[in-house]
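What follows is one chain in structure tokens, specifically the form predicted alone.
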Amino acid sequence: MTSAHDTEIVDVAVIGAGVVGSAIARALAGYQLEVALIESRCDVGDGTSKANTAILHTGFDAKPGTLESQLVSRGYHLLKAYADETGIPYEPTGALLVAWDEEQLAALPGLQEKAAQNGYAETEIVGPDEVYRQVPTLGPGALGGLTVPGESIICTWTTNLALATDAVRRGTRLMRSHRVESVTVGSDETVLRTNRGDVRARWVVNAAGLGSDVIDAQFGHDRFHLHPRRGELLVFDKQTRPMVDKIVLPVPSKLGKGVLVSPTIYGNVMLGPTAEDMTNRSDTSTTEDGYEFLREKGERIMPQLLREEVTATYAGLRAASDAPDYTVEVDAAQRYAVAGGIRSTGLTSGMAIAEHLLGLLEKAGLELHEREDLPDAPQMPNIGEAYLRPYADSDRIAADPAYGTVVCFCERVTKGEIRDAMNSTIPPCDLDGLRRRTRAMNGRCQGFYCGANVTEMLQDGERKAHR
């Protein structure tokens, strides 16, 4: 990492390393550029990128001729290669939308007209029967169901990291804690003043999630404002997995998509999320309120998932704009684009954003040589439970005795796993990274039992770093 206070110019600063920013960064470190990705938080996908429901999305729902439309079902071939490439974590489980009334069972058509019209064709309305027999838990009283096979779940932690860390590699500089606070923008060059000093810029890419819409107003403009659409989700033991094989979704109304049950990438069942429209951009505290909502739905959906332990509720805030649509343009005057009001599509739409935006920059002007020395691709430790897992792996605890000694128990977290995260390209600043990174503390006992020894390990790799 590179300190703000340097006097060079970068070609081209992209503000905020979420998924999009990520995407964008190692999209333009791709060409003869250089590159800064600044984050104001102590590390990337911190913010909006974080938590939501982790889905991989053919794009089969999105509003046909929008530009997420497009983006979407492009992402969706661009990151699952890329996940193949990486060893991302994901499982392709498809997904079944249920239909628990008369008026939503005639919706269907119309929902799989609508898929077709995004380019996917291999949905199919079923009757009660084959519903029940696709999910044998659901609650009495389903009338019928559209399947979506191509529907995945995905490491939305793993995914941030590996486009950040490719990023890196390629030789972006990571500025993280750097928080810009004012844009001034010259004849030349932008300075971007942060709370760290300042970082000048030939060009200027806004991705900074919630927060896009305040440094677009710093450019001048007055085109889109967002707020925080707060999404609650419990997680249930994973002993509650063999429920649920795949993605429950709801027939969305016009209050939103609503309420779905859904495997996770590490064993769980997850049961949300909430809609809660907020003020604060920051607040994601979990509720009593929300808990009640899911609980209530979750009766509905799959009772007998509700007799089980629920293990960890959390909440994400997802950036809810008055625009209909992603807002991805360039300002060829102030050399300034921004991709802004992304919904938590973004995580399979990220990749695509970022091949759309260069094709616009390009055309606004920014000169595109490709390099003929790029690295190989990161490859991602496997935190998923559909792959083979550090503790099981017994040529690598051979070849490396750290990987068999377990750390975190509920999670069969390595002391080799949270050795190689201290020592990655981009090492966690705190536990939440650490736990983003190798899944300590993020089983059943949140961390009572393991959190003196992951906390002590954390510590130790932060001293030898700073050696």
Contents of the next structure:
Amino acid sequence: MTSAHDTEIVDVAVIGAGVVGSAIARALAGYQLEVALIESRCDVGDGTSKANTAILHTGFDAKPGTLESQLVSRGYHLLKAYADETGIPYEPTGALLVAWDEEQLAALPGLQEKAAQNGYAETEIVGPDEVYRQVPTLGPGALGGLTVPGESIICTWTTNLALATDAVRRGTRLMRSHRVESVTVGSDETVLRTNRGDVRARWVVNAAGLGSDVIDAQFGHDRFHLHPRRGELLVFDKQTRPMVDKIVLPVPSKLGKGVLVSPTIYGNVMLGPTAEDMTNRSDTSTTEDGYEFLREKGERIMPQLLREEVTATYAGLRAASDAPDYTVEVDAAQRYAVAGGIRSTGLTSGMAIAEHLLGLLEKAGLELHEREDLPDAPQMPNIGEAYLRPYADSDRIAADPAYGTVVCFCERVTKGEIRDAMNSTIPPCDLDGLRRRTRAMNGRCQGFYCGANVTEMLQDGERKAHR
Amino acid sequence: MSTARTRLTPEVAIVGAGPAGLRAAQELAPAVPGEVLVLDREQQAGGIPRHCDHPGFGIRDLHRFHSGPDYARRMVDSAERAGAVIRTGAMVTGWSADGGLEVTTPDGLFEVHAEAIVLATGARERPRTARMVPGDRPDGVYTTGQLQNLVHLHHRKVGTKALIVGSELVSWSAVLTLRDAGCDTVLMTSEHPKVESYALFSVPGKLGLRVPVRTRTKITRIIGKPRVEAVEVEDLATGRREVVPCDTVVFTGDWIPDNELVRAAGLALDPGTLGPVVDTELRTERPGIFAAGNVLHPVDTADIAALDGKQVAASVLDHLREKRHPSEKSIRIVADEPLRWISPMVRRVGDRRPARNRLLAWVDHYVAFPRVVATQNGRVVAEKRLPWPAAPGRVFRIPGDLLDAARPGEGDVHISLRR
Ligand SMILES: Cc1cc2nc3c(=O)[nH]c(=O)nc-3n(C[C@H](O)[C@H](O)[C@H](O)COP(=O)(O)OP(=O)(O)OC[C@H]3O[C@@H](n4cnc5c(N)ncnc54)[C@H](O)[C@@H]3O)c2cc1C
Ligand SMILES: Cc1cc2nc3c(=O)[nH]c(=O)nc-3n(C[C@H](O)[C@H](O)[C@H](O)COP(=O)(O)OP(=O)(O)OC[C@H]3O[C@@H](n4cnc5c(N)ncnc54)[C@H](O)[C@@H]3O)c2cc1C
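Okay, that is the form predicted alone; can I get the form predicted in complex with its partner chain now?
Whole complex next, starting from this chain.
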């Protein structure tokens, strides 16, 4: 992570190591290209990609005919296959859209129709009895529903990390803590000025999430403007998990997808998100109003859930755009591409955005020669609750007792897993990064028992790394 | 991929090597022919007192004050000398289909089947998230448990200016720990109007702590990135809000039992304590499963947890020897306002009195000279004026005699306070 490469020129520099940028870098590194992945924060996936509702969408409710619709449904299949290959945890839970009033009930056939237009035909309209049979813990008053059996939950952290790890193992130069501050486009190279030196690249891809319109302006464009739309969420104790075994969606309104109740891949239940238009692009604080709003909604959807303990609260910022669709475009003259305004579906569509963008880049003149020496896809540690975790795996413990030493009790994270994270291709830079890789300290006690031990292991790991 | 587990069959299995579990083990090991196995997920046995590096432990059971770590060592030694087997780094993660304990250790996976199981898993403080305090999510926010672990076991620095949320006994313990770590406490807050009347005059006085305390005050927001910079507090009387600069926040008290195994077993939870429902002999509703210590009363002092251990050992022995069967005739004990909870929750005909013949309870309001009243079916069956106050933030002790006049079959006994 130095800028000793000031004088070298990479073929493509990708700005932003969220889900989208990491997917793009990985795809590019599949060809004979020198790729750099530039990220302003000290870790990958520390922007919008770390804080969302982590649903692998079928794309059933996207606006038909949009690029978003096309890429979400394509991304759904790509990411699912990639998850199978790399071990990113996901669970095909299915979803149930619940209508709570006549108007919502009347909207169901339209939604079914829309799903079909989006190429998703497996939905079914069901009556209230079936709704309560599927989710007995729902509050009273549901009038009917629409099933979406393909909707799944997935680990957003592992997805981002797998894509970035894959990119690095394919030779991408990951430059963390490098913030792109200005851009100078030359005749055959572009200089990206960062807070830690210049990066020279023949081509530049802007996947800077909430910063993508700012970078776009640096290239002289004025085609979309972003504002953050904050979403706050409550995560309930694992003891609530038996209450909800599928994603319970509201009928979408103009304001977006609305408040859902969903199991998480870590065995919790989540309620949220809110949707609040903001101006500050880094304000991911939670608010009294947000809590109040979620409690009110939750009280109606699943009162039983609201009696339980809250394990975590957080907020994420969607990159809401004034353009009606994703902005994925290439400016051949400047050898510049943008993937911006990837509002609330980018986790699902990331790999498809990469695929689509590579097609556009090739047309614009970027030469893509297949590589024959591609390394295998990385095998990601399983932090999903539905699969065998190390603490419960006698073979792994027999081979390495560190997997039998539980360090974080609430999440049952073992010493072996923390050690592995510290030694991985992209080690964490702070406690939050370690949390995203292992779940340590994410549990109900939030560090009461394990905080001191986990901090110690992180710092030991860092000391070793710097020796 | 396999999940094969090695089967262990001690006579008694105790989950948790804190004061409650260790004292139970100490009593049981010499008295039973088979093995008494204590499991703890920490690397060291001793429970919470291990990291409470200040005096204040053991007066009611060992009749002398010890420091936390010293007390923990003594408890471990006594249990081991009595012949109990203590296994640390052994976490009970759940129950097998036939009622065994599933355990993870570096030596492999175990399934423990015992004639009797004692759950002594203790309690912890609710962290900021469970208390739903909004704002930024910076570093420098702790519970007392985490703080003491950091400072006393890992010798780490925290910040320089702390705000402490809560003013229970443990909150003063946090002040001491912070002082050891070179961190000043700039403010202590309490939502109660009067909790300081207890704390201010005794603990801080004795320990020479000068800490500004604001009562009827709520934390409304945490500010700062990446480290705490300030906390917004609200005066509950006026609604006025103010920002208090600090770099450390400690959430103290506000306890919840580690009740995961209780719930996983499908045992009834008491709605007040959120621990398992037990009778005065500390039996849960399932024969052969017992509970003791802070998992029942979140949270009392370590010596009281240890005395629970003694109480539970006696009833485990009766269970093993099949000397006495618990009577079907029982009365449910219910806490009414201003009591938040009461423990134990069931009184059976013919059973021993509760440990120290005291019912333990928690109050939400300060009452200087409380009159405790027991009613059954709307009828007062007993009442008693107590010479000690009922104060939020510490356990309120009620003489067990109050139950003597209650009759099984006539409904729940409700316990409440009058001025
Ligand atoms: C509440 C919420 C719920 C959501 N739910 C879902 C869901 O269920 N399913 C789904 O598919 N999607 C969901 N999303 C959307 C999804 O999270 C996003 O679309 C996706 O994470 C966007 O990824 P990204 O890579 O574009 O952005 P980011 O993850 O924000 O990555 C952009 C990166 O660029 C970096 N960067 C910015 N500027 C610069 C610069 N100048 N120099 C260097 N680096 C820079 C940032 O630090 C950041 O890491 C949700 C979003 C939110 C907020
Ligand atoms: C910060 C703090 C300060 C305190 N200060 C004082 C004081 O000054 N004086 C005083 O008298 N009391 C004090 N107390 C209270 C005292 O520590 C407790 O009352 C006492 O420790 C309770 O004993 P216990 O055995 O019930 O639980 P604990 O001491 O909490 O022990 C429970 C044990 O169970 C283990 N366990 C839990 N679940 C599992 C599982 N699934 N598998 C394996 N093991 C498990 C835990 O690791 C732990 O070791 C303080 C408490 C705290 C938190």
